[in-house]
Structures are given as C-alpha cells and as structure tokens.
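Let's start with one chain on its own, the form predicted alone, as structure tokens.
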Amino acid sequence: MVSKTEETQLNSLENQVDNGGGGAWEYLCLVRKLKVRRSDKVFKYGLSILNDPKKRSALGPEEWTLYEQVAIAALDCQCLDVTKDCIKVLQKKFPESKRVGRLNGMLLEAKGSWAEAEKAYSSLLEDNSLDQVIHKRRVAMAKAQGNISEAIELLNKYLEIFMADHDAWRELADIYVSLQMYKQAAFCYEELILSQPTVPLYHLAYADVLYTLGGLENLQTAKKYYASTIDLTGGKNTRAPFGICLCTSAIAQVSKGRNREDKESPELQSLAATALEKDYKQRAADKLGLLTSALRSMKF
C-alpha cells in the first residue's frame, strides 16, 4: 500500500514532468517501485525515452526494464502494436526468457486470443509450476471471459500452493460475495484475519458477511468484529458503529421470547449511536436528521 508521503512525492514528480521540468526517468522508476498503475503517463514518458537513442543508451541494463514497463502500459492503453514491438526487442535480447513469455501471453489476452494465451501460459507452467504471476493471469483470463466457476477453481488450486497470498484470499472472498456464497466468503476472511489480525478492513468485511448470513450466533460474532474494527481504527470508521446498531437491532428481533442470557446489553449500542451522532455532526450535519430517523427505526 502506498503511503501518503509516497503518493505526495509521486504526484509532485508527475506534475514536474508534465510541466516540462524533467525527471521522467525518476518518475518511471518511482512508479515501478511503488507498484502503482499510471499507464497513460508511463506509456507517454517511457516511449519518449525509448524513441530517443541517446537517452535509451544512457540507461544501461535498465533499458530492458523500461521496455517491459512500457509494454505493460501499452496494453492498458490498448496500443497493442507498441506492446508487440517491445516484446520483439525483448525476445531478441532474451530469446529463452519466461518473463518475456508472460508478456506475450498478456498480449494474446488483450487481443482476445484466449485459447492461444491459455496454451502459452500452460507451456510456461510446465517449466515452472510455481510461477505466481502466470497462475494469477489464468484467473484474470477466466474472469475476463465471464467464467467465474473456473476462476474460483483456479484460485482455490492456487491457494493450496500459496496459502499466504492475502490478495488471492481477498479476491476469492470478493467473488464469493458477488455470488452470494457468504459461508465460503466468511472462510476466506477468517484466513485473512488469522494471517493479518491487525488489518481493520478484514474485520469489517467479515462482520458484514456474518451480518448478512444472519442467525443469533452469526449476529453476535459480527457485532464483536464491528467492535474490533472500531478498536483497530481508533473510532475513525463510521460503518462499524452503524454495524453494531444493526446487529443489536437484529439480535433483539431474533432473541424475542428467549432467555435473558441471549439478550444483548444496550451499553455498546448506546455508545455506537452516540459516536455516530457525533461523527455526523462534525462531518455531515445536513444528514444528521436521516441518521436519527434510521436509529429510531431500529428496535433494540
């Protein structure tokens, strides 16, 4: 994740280059270092360097890195001819490179030549079955074709090998949520929380899934994870206290006629409602009436 300082530095350098102040190469290096996607700028400034023999030769070995960077940016910009030209140069320099082979597969994807791309990726996986990038490209390709069931299957197989890949677990969770497969999504978020227990986003998403599933046990657990989200964010997340209020209301409805032990204490809900009202007064005073009406409609 890019920090605010890094983003400020990147934007400042981008403005400098845009205004003709130089620093195009430094900008391209920073984009690559931070792993951000600014394809239009990378394509524009990267190609200008590659088209200038003097500037290109001054890069030394970094020239080939720039060819790869521009090739990927050109794919995003739908300038497939430029990508093709970059790949040709790289293939001439590195004829047996698997990395260049991946680029060629991505070009085939962009052209919509799915069968050829799959063949290229399968061939590369035969040489190295642990190539994470190619596994992920196959998932992306399945999604691009609308084959969600295959994407799920590929992701599950991938996670059997690379169980610590947080992005893959999150991607799988998002797919399950989109298909309303909430139990499977909950499992994914449990894995994420186990591996990264201090990331509030995972606690919040897990609570949302449990609330959607419903049932007394799920609602009580969801309420705990909304509370942990508040704790991890220092009370700066508005959605979490609202989730607590919703859970309390739902638990009250489910617990009707049950023992007192099953009923919730109103203290946490009261604190959450107070925090919400304070937050709305500070940041959205014109919406305070809507919040008050919503909280009154909840039966605690």
Contents of the next structure:
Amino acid sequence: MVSKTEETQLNSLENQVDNGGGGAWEYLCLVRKLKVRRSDKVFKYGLSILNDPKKRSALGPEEWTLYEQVAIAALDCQCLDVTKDCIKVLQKKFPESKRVGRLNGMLLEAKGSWAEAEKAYSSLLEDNSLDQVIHKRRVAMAKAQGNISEAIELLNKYLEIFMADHDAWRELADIYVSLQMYKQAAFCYEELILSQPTVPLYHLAYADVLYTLGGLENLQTAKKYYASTIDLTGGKNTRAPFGICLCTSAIAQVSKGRNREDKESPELQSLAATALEKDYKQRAADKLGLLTSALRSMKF
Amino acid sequence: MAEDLVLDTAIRDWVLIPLSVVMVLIGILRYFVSKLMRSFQVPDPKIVKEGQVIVRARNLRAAANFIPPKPFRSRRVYFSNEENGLLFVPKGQAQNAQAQMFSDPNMAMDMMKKNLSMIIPQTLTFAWVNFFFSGFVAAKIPFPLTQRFRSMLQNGIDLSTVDVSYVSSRSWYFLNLFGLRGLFSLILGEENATDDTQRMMQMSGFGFDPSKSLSAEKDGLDIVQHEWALPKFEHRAEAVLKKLVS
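Please could you give me the other form, the form predicted in complex with its partner chain, since above is the form predicted alone?
Starting with the chain above, the whole complex follows.
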C-alpha cells in the first residue's frame, strides 16, 4: 500500500518530469520502490535515458536494473521489439541469470505463446521450486487465458506454502468475488484483516461480502465492519455510511417481529444518513434529491 | 592511586590509529572474500513453509480481536489441532532437526566456511596485537573501574599499582572488534559478513529453531482469549459521525 506522503511525492515528481524539468531517474527509482504501475511513463523516460550513452554510463551498475524496468514497461505497452533488445543486452551481461530467464518467460507470455511460456517457467521452477515471482506469473498466465479454476488451484497451492503473502490473499479474494464464491472470499478477507488490521479497505470489502451473503448474523457483523471502516477513515469514506443504512434496513426486514437489538447503536443509522446528506450537499448537490429519496425508502 | 600518568602522544600515533586502520582493512577484506566464496543455497521448502506458518500464526494472535469469534475459533483449531494442526509437532521430531542439520553436508560446509572466515582473522589479529603491542600502557579509560578488570585489561603490564583505568592495547583491540560494526554497516551497506557479534549470538541459539518456535506459537495461540473488538467500533463510529455532522 502506498502511503499518502509517497503518493504526493510521486505525483509531484511525475509533474516535474512531464513538464520538462529533470529528475527522471529519481522518478523511475520511486516507481520501482513503490511498485506502482506507470508503464507508459516508465517506458518513455527510461528509454530516453537508455538511448543516451552519456546518461547511461552515468548510472553505473544501476543501468541493468533500469534495463529490466524498461523491459517490463515495454511489455505492458506492447512494444515487444524494445523488450527483445533489452533482454538481449541483459543476457549478454548476465548469461545464466534467472531474472533474465523470467523476462524471457514474460516476453513469451506477452506474445501469447502460452505453452512455451509455461515450459520456460517450469524449467525455472525446477532449479528453484520456491521462487515466489514465477509462481505468481503462472497464476497470472492462467487468469489471462481465462482458466480461472486453474488460477484458483495454483494460487491455493502457492498459499499453502507462502501463507503470509497478503498480496496473494487479496488476489484470491478478488477471484472468488468475481466467481460469486462469497464464503471463500470472506475467508480471504479475514486473512487480510488479520495481517493488516488497520487498513480500512479490507474491512469495507469484508463488510460488502458479508452483506451480500445475507442472513441476520452476517448482516449484523457487516454493520459492525462498516462502522469500523468509518472509524478507521475518520468518516471520509462514502460507501461505509451507505452500507450502514442498507444493513440496518435489511436487519429490520429480516428480524421483523422479533425484538430489534438496537441497544448497541440506535442512532447509527440516522447519523450515517445525516452525514451522507451533508457530504452530498458539499460535493454533489445536484444528486441530493436522489439521495434523500433513496434514504427515505430505506427508513423503516 | 590518583596520580595521572602522562602518556606519550607517540602511542596514539603508532598504536591506536594503526590498530584501528588495520582492523578496518581486514574487515573490508573479509567482506570481499566472503562475497566471492558465497554459494547460492537453495532454500528448503519445509523451512520456508514453517517460517510462513509462524508469521501467519503470529498475525492471528496479534489481530485476533478484529475478526468474528467463529472464524477465529476455526482458525485456532486449524493451527493447534492434535492430529494435523500446522503448529503441532510430535515430540520425536523435535530432536531430529538438530541432528539433521549436522548430517546435511551442504549445511555443514556452509557453517564451517562462515565460522572459518570469522575465526581465522580474529585469531591472527589477536596474535599480532599481542606480539607487537604488549608490555606498555596504551590508553586511559575515562571512567574508573574496579580491581576485577585488572587481569582482563592489563595483560602485559606487570605493575600492580597502576590504576586499572590504564589499559593495554589488547583492550583497544576488543573495543574495536565490537565497535567497528557500526562503521562497517556505513561503508559496506547493511549486509556484511563482519557482523561477528551477531553471528556469535546466532551460534548459541542454533538448530532447535523451527520446532521450538512452532510450539511456542501454539502455546501463545492457546492462551489467547478472543474479545471481539468490533462492537466497540460501532460506538466509535457513532462518535465520529456525530462530530462530522455537528
């Protein structure tokens, strides 16, 4: 996750480079450190540095990392010739390297020759069966070919060994939600909350999944997680108050006739509605009418 | 004895500074030699998996109050289940880890290489210091010490009336040995083979690592009382919203 200060730094550097000021190398280093995906800019500025022999020699040993970064960005922008050239240069310098082997595999992937890419990756895995990045590339390949069930299988096997990799859990949760397997998605989101309990994104997603699953207990739990999202974001999140209103009305519908357990937070729904109205008045006043009618229909 | 001995500045020029310089150079030399001799070690899948299991169990323990009680209980059972729980290690296996580590030829070679690269330069430098720089007072320690330290710090000085603060060059050698670690991480970057003190500490806690930490995690997990923190959050959200709305 990129923090706010890093994001502003990245944006300011990007502006600077876009408008002709220097600092392309710092921008590229920051992109690499934060693992952000800005392939078109990386491609443009990286290639300009590499094509200029003076600037290239000024980089020293970092030159090869830049080659790798530009190769991957070129793959993203579908300029496969540039990638081929970069890989050739890297292979001359590091003949037996696994990283270059991985780049070759990615090139085959981008060209669409899935079988050859699969062969390349399996041979790399034979040397080192615990290479995390190659495992993840195989999952990405399965997903790109549309073979979601295989992607799930590979990802599960990966997570059996590397169960502390929260990016993998996040990917698995996304896949499950896309397949509407909500119970499994809830499990993945629980893992994410366990590893990073203060990230409001996961609370929100977990609450969404629980609300979709339905059932009184899940709805109550979902309401609590929407509340925790509000707390963690200081009220700035707009989906969470919506979630609270929906949950409260859904709970009321499900538990019609039974004694309503509003002893915990009776005012939460009205507060959420008021906060939403205030937010909309400030930011999207023309939609306020829609909002008030929707909220009114939700009140029991 | 409160008299002050006046030490010749030549001692500083010809003993203290050369000794430090030599130690720094030897450290840098060792760093490069270790880089040359380093062999790529294929990580053992079982050890990697155990490491990850421990991280996951630790996360579970730390953030247990953020997930509802039912998922927490099912995860706890998954981890500490008697038959096939991840953290459960049958008694017999505990001893195997250490024996296995010594019989595995690769690991034994690695251990030997690391130990050698540490022991030989230390021994040589120590012998050199003793041979050339013994028999005189090298420095004065700025704070007073008890008589116990006399045998340790004043090896070449055969006068028993000299204040214990006046030490020989052997103590300067030891001071440098432990103190130059910071300097090395500045010059050589974080990962350098000159971290002797860390290695010495590692050697004592060797071999048992996987199974002991697993059972430690299991005990910790068994102790955890699940207190679901989420209901509190509802009240807090109310407070936040109230502040926003008002």
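Source: prediction; values computed, not measured. Numbering follows the first chain given and starts at 1. Under this definition, the rigid core comprises the largest set of C-alpha atoms superposing within 1.5 Å between the forms.
Q: Please state how many degrees the smaller rigid part turns against the larger between these two forms.
A: Value for the rigid-body rotation reads 9 degrees.
Q | Rigid-core-fitted C-alpha displacement of R32 between these two forms (angstrom) | A | Core-aligned C-alpha shift comes out at 2.5 Å.
Q: Fit the two forms on their core, then tell me the C-alpha shift of E14 between these two forms in angstrom.
A: Here the C-alpha difference is 4.5 Å.
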